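Next up: just one chain, as structure tokens, the form predicted on its own.
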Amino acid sequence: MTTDATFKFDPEKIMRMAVDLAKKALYLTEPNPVVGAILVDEHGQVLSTGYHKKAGAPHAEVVTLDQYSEVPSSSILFVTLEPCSHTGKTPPCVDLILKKKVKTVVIGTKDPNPRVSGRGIRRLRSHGVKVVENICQTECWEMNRVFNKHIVERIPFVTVKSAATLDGRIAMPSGESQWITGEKARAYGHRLRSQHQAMAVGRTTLVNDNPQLTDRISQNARQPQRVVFSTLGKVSDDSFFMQQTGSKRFIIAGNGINPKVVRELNQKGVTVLVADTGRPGIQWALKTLYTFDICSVLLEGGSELIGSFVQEKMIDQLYLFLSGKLIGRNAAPSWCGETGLECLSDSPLFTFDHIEKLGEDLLLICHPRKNNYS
């Protein structure tokens, strides 16, 4: 924590106030970040509050200070993210701080784009201002997680989900899979998928699950892009992801697709991303998939490509949904597939964020350990 002011009351404790406004549009911002801001006076007492609600929306320190021509002159402004100094769809929220006459700014983290970081800080106090630094740091960056990742690497930021038994197997040598989880896991998986701007699965998947790839738990959910990686771009047309037209679908193949296939799939709505080599790799798909605004990305399967993303260390969270249940058979499918390890030393490392009980079922949220995954 970064102070150069004493404050009469908790300032942490007002900073988490204001990250839980910012959570209140959690995946609901993108490509933007989530940001919350409370205006308090020297005594710590909310004078007004705001938080960045969508894209193109007004953003957290607009919504807070518009009521005021000119603030108090001892308040305070608290706000998760360093304020932004740059033209976008909106102003710069530093010419409003400093247009309204704020003297203190509280922030909790610096921005991670380029075009922002420090840049935001430097202005206000060139101009006077106080600027007390990474209040809260933490849990200001890590509900950014999205943010973070693709505004600096210009790549979607990646969750694998996968329900497995205990043994880790994610269904019968015949490919049976209904049901490996229970309705609590099922449900919260579905949740998942509104909260990512598109989730991926690959033919296998497709043909043996026919899933589709849809939210269907919450309410008013934000459904998902769709997108299939199939190398020549085979997928039946009685597919959920043919038949269902309502959100984008893309189709990630190699440069063997046949061009009559892929004029075929573009006059029924798909977008075909034909790579340059004959089995498409996973850092160009999801650089390709970024040209097209995706920011975030839910991997479903199957085991094989997730393997792939495994072997190209593209994973940035798992969501492991763990049953009671034990299959014992070595033909049965693991979530991970084949990740081609020669020895126990290049295991990829995950690091456990969180466990839950979610009925008879184990969800375990984990991200890589970057030293050891990068």
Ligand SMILES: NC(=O)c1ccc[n+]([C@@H]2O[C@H](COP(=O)([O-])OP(=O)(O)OC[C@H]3O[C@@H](n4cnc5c(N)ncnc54)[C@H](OP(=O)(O)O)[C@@H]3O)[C@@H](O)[C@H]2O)c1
The other form holds:
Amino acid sequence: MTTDATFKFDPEKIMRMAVDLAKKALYLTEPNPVVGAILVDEHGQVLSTGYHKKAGAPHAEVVTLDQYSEVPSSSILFVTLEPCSHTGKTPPCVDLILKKKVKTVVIGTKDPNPRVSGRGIRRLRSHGVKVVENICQTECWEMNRVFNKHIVERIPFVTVKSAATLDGRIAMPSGESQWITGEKARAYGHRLRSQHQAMAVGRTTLVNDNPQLTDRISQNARQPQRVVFSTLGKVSDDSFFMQQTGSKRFIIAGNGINPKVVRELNQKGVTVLVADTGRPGIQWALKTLYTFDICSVLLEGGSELIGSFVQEKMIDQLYLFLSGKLIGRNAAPSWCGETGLECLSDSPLFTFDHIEKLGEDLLLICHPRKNNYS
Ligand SMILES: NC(=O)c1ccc[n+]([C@@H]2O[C@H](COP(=O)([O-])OP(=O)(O)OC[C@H]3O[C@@H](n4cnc5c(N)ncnc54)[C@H](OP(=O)(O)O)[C@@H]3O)[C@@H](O)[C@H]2O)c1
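Output the form predicted together with the ligand next; the form predicted on its own has already been displayed.
First the chain shown before, then all remaining chains and molecules of the complex.
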């Protein structure tokens, strides 16, 4: 707990409430971050609250301060992210805070965008507002991992999801893969789909499994846009991918694709992104998808495609569902395919963030350690 003399109450408790508010809009605000705000009196009693509901909607500070022409003089504004000082789809929140005569602002984390980071704080301070920074910084940062990545690197956040046996296999040598894990794990996997703006698979997975690439578990799920990596754009007209026209579809192809195939796919509503190499590079594909406002991608495999993502160090997070089944066949693909690794010391190292039992299966959530991975 902070011992800052500004507070006669526990500021972390209030900031955690603001985090919970922000999370109500998790996955709904892209490309914006989730943000929560709370105005309290000097004793920590809540006066008003707000959160950012979706891109283009009022910011959390605007909702929270809306009812006041001027806030009560000793009130304190808590906000999970540094207030903006630039005009986007809405006017700068810093101006509003000054106009409403807020005297103390408590901030969870700075805006990660290098072009704006710290500016809002400096402007507030230059107008005599007291700013307390970094209250519950980790929680405030973690809930915006997708935003923190894409706003700085201008590339989508990538989550890999794979269901593997105890020996790390995702299918039989024949390609048979249904089902490796049980119902609970599969339902969890479905929900991950609608938590990402797009999901991607390799052409072989499309051929072998004919996946629908939709979340059929969550109510009112926002369905992800669908991406297939296929060098020559070879996808069957009978596949769900071609038949279901709901969410936007992309094919990532190489420069050897026949222009006639591109035209035909375009006529069927599929956007074809053609690399200037024979096989599309992963970084190129992700950067190109970002130009279509895709900020997060769930990669569901298979083995070869995940191997390419590992090789190009393009993974931010891994959800590995492990079943107790054992395949024990060398010809069965492993979840991360061929990485091209030469020695153990070069091996990407993942940190375990969360381990959970789902029915008979295990879920491991991990992220690559940056110093080793990049
Ligand atoms: N258990 C699970 O969670 C799970 C999930 C998904 C899949 N699977 C299983 O995995 C198997 C398929 O895996 P797979 O390794 O054979 O194939 P895959 O990774 O699904 O697809 C690989 C294909 O993607 C295309 N591709 C285009 N650009 C690429 C790039 N830069 N890097 C890699 N691939 C690229 C290539 O096809 P072209 O040369 O035609 O372009 C390549 O042959 C299936 O049997 C499926 O059932 C299991």
